[in-house]
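Below sits a lone chain in structure tokens, taken as the form predicted alone.
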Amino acid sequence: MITVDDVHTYRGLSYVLQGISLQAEDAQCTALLGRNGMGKTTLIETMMGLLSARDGDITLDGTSLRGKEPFQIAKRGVALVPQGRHVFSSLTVEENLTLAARGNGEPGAWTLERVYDLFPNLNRRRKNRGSDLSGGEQQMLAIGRAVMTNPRVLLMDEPSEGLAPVIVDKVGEVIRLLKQEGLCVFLVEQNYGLAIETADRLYVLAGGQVVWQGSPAELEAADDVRHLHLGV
């Protein structure tokens, strides 16, 4: 379980996260929804150590991650699928996947073969550079690269952004598979449909604060929350 406890984060002089508390559990997908500019990416970057919290704490199974560098957090089993994909454009698909691979010798570990089975397009384009791929293929590569680290917690920042519906469906399929394998998935999204279909628990962020939390069924019934904070 990864827990965010009363976290306050600034970007320069901007007070973005104003006391965020939430938790994400193993074998579940926890989704964070909210409009643009509400602090979603700031939270995920704080969880990964790319930004420093001014106050509060982030813990993984009770061990604090606050003050740790991103590579130290990654070594503890947290992986990030960043917004905008950010694959290494000059490296081949295979080089992107193997660059940070670890834990491949363990039973049930993610390997190149497993990633290629999940994303056949990547297998066909394994020798192509990242810059040669379509947006959907780059998103597959970003997810594959993250799971090749064999993490315990997967942070996903807007994985559906700019993708065709068929690729969004594939992202949802992958999230459900990762849950079945016991992974903790923390999903930051604006795609309401993807979040509702994959999440076990949902949080809604507005003005740097959690304004609602509950199950997908409860959010579907909360018309006021959806209209006011999500425009749905």
The other form holds:
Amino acid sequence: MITVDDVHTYRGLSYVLQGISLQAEDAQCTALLGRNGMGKTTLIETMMGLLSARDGDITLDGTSLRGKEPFQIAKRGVALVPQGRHVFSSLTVEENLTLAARGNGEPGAWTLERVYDLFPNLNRRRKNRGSDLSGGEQQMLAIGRAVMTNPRVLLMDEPSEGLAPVIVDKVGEVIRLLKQEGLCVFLVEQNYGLAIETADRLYVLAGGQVVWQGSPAELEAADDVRHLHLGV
Amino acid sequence: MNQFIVQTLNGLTLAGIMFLVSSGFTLVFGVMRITNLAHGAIYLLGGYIAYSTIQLVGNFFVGVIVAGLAMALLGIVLERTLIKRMRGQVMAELLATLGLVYVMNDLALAVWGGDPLSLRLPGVLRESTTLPGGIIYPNGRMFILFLAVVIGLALYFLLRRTRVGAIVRAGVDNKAMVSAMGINVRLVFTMVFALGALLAGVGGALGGTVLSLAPNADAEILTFALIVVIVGGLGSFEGAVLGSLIVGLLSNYGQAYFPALAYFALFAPLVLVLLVRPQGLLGRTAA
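The form predicted in complex with the partner chain, contrasted with the form predicted alone above:
And the full complex, kicking off with our chain again.
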């Protein structure tokens, strides 16, 4: 479980996150929706420690992550699937996956074999460089690379961006699988369909603040929120 | 013809020394985005330390190893105390490494004086061998070339076949993402800076047998390294290999056949590459 408590973050001089509080539970998918430029990526980067919050706190299972470096946060069990995928383009698929692989000592932990079973395409292309992959394959690799660290919390920043619908379905399927395994998935999306189908709880971000929260059914019913903040 | 072969071998030896210096320079730039202007001064200091060690213990190889390790240690100290304080501030990094050049060169001048020194190779390496075709060529130069190739292969293995190498290459691609994977990038920076300094120190020790060690030798080798990495591609290991070969050979042919145009031979490929392929022959365009 990861908790964001009244977090304020600046990006350079601009005041992006203006006091955000939310919570993502284990074995659930928590989705954050909002238009472009509302601070979704800024929040993910703050949670990962890539940006530091000016004020507020982020806690992982009750332990504060304040002032921690990204690598320390990652070692405590937070993994990132970043916007734009950012696979290591000069590394092979297999190197991308094994670079930071960490077991958690439990049966059923993520291994190279399990990732290849889930994404057979990656197995076929394991000797190819990251830069040689299609967008969909890169997204699979970015997800595989993150789960290979056997995290407790998975942060996903717009995993559906620029992908064909069939690949977006695959992403949704993977999210449901990870939830079943008890992972806490925090999903930032612009793809309303993916979010509503996979999330157990939703937050809507506008102007650097949470303006709405609720269940998928409640969001489906809240026409005003969807029109005003999501344009759907 | 024989003369041409000798000049080619000389050019290859020079390329080997350039490779040692420029591979460290390009590695540091690729991973840390630091243009280390003190890289030449580290080369020269490495050469001087090798010189004194050889005088002291009488063994050339001990001198080379001590020079490499001493410069690696210096690299760790510099990175931990100075470079890390100004990370990301390009101007501060440039000025700090430029300042180091003056400090290190003045210290070297005080300790080793201003007269050119050169390293004496041991026994059989001071002799010459007659190659097929009746070409007489010094063993020492062949040995330097051989060592440069061995070190190059070891570096290639380290970068391409080990996990540490994969982390370094991933760091060239995207440092923030490496950090988000749970890898302490700062530690990687220190290691890479130390490795760069080690290569420069070994380069100085080996270079000191062919080129002379003297004030300003550092500026000369830094210029070579800069041309090599611009021609080959900043941050690219393969680029450093290719750039060293091109610049080493052309520079040597220039000096041998058109001494009046030696600098033209050195800078012409640079200008050509900048015009046709500004990111360098094997360089990548900035993302």
